[in-house]
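Given next, in structure tokens, is a single chain: the form predicted on its own.
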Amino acid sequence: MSGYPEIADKLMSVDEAVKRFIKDGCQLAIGGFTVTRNPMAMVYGIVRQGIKDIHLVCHSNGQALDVLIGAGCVKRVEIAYGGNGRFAPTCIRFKKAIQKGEVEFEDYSNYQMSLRFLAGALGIPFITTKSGLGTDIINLEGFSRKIRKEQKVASQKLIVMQNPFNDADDKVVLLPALNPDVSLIHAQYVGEDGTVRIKGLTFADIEQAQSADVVIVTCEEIVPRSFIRSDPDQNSLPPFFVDAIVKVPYGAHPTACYAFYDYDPKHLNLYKKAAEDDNLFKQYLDEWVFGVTSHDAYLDKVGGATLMNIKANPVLGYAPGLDRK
């Protein structure tokens, strides 16, 4: 770490950024999307640092959501889809803490929310839109009054009026800006000045990061500025956005990362077996989570050969010959 003196007071292990950042009670915002890109290392190490009541806010998420609601470290959610694709269309411990009412949930449209994260970036109050019009998502409300008088919750879920700049009858959807506490998400790259390069689809990764108030990145790599100047139009974020930076090879896994590997079927296949049973569900906590005192003792326990059988084709960005029943 002391080789990079320009992020030198960036650079921290997962158990730092945790401490450091991470508290009960605060408005987490995780990037990724299903399968790709969770930020998993820091998700393990907020599960064994014991954070609780954590209000998360997410576009659509999959692993990292499922993790975090299954150890009990959530209170209230926002998103718009929470999955594992085919191996959890629904994801297994979100969809039975929302059955037993043991997190608190509202549900807007992908577009919706991305345009909430927009909101919030662009430092604006609200957003207006068409999304939803329509729909029960106009309708159904998922938080109480009471809940709504908490900070970070919006007063209202989304407001229905009339466009002011047209007579006839023609109405638009305001959704409130999120501006959360925290954002986590995982690249690729993050150069030696602290640039962030993701690579593949973003998602709503770079809008959750430019309005949250803290923004820690894990990387797979951290590279010379000469390859940061390289094709500068292929950076995500500058150095200025950047609170904390982890590097985490296969900081991801056991979700894809675009260009150095792939999602690993073997896991998903046994996390979902676990994920639907308390029981088992423990202890698979126990050994995966709770049982690794490090993210180079997970990879361990991962195993080489499982590493170098989802690693993927640089130029595909994915692993073509991965057995992905």
Given for the second form:
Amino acid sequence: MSGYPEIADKLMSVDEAVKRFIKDGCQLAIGGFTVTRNPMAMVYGIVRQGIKDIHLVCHSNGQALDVLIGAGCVKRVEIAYGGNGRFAPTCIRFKKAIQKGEVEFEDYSNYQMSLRFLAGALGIPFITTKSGLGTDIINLEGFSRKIRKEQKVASQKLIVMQNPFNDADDKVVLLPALNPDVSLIHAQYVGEDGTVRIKGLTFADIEQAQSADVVIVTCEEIVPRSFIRSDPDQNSLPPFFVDAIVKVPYGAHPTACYAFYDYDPKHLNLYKKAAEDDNLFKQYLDEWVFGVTSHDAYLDKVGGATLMNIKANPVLGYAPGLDRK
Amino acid sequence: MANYTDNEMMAISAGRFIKDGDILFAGTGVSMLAATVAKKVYAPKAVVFFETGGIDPSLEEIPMAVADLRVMSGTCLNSGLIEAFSIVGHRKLHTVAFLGAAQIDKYGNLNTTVIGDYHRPKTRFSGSGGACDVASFASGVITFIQHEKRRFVERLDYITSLGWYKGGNSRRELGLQRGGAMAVVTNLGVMKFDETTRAMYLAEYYPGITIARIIENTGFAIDVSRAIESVPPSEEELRILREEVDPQKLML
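Mind sharing the form predicted in complex with its partner chain? What's above is the form predicted on its own.
Full complex below, order starting with the chain above.
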């Protein structure tokens, strides 16, 4: 692609980003949170290319998690929460996969997972918290001892130890750092210099990006250098953290993207119905993932009127009055 | 007496616990209603914030998830998850968290992870999300749950979020400096926890609900000697809830 000489080597299509960076068995961190800014365009690309045995790491994820698990791309997951707000309080394919024993899983909390990414970003091997003392998140390991020896799996889930700075009885939890092979982030803006700007809440996306070996950013817009540099306080990541940039408008659909579009209730309800049934879910993937040849074709399928309905009011950041039932 | 639904009574009952200056941590579902109604009716100087990092949003429309765009609109600050959890546990702040659960025991410990065996569950739920963190750090937790025997259990299938642990002083002895279960709000009444034993007791039963019905729907022995009938929601409380908090009727 031309026109952006500073990032010409990083600009690529979804398919190329998957081909170059997402390998079978890789450890993958996905950004966003439940119904917002899930990197869906990349997720669809991963499903289309049939990537297998992914080791997923996330705090609270929704649609991206559910589609990846449902499509059979995921072998193991370290997670705090799998839910899609009111549309699916527990992600449906995630729930089915765990109940059937189809994925290996390990439960942490949101803060614990966020801290593990932070530790990875800081280059420290572990990090401490007091969160979880007394709970089964501390007491029960999800992963078997056998897989504890595999790459990117911590030798123990966590450790409770005495605070070495306190003589009195005082327990802390030690959490192993995470350094994913790849982090997927969906942002509103990437500057033509490669600077990333996430608007609205950033969740743990910045820590996830800084802790990963490879960062793929999909974005709504590529904006002039003068724009991104006129208000640098708003920026989220400097260019050197980013390995691939993919411009995909509505790239988080059917999840939301602050100031650009709301979540798509119609699609999330349609998905919910499909996800409940194995055959309908297969049809959903055939129709919405395998059956569309490009992201443009996907958007055409969603339809212009729907895209306008969920379009965010740029001042409020969401779509006021949207029928969200 | 005004007509009202279970969700309305639950949101209002929880809202009545809130004081000006409290920092309210809202989860999903009824807790979103409760936090919003608390601020609009009882404690205008309380601040509603979300684990996702949105602090004091305008809430002109009710959010349907903690990552809903509506939690980031009109805020004083949009932070990240790590900052949000540092607020929940901050020593300078009195933070009250609203949580939901699939199961609760008599010390207010919560399960939002599985029913059945952890490794091969009969039913898998969403998991902790931020609930475990909030239960570890907040000054107090108010739990919303349907009052059923299968939910009020002697022994949780999985402890996701800590209440008073094993009662008495056991929570502090674990190393958690503050917090604990403050109240449980159900479709039948309001439960609190004894100051010494930390065991759950019935504090209020809603108008039209009998104490016998509550005992029958609680899977462990519960002290009902302190129970009084709840004050029903006023016309004004209901008006604000219906017209200002959730006019689109997404939760009510």
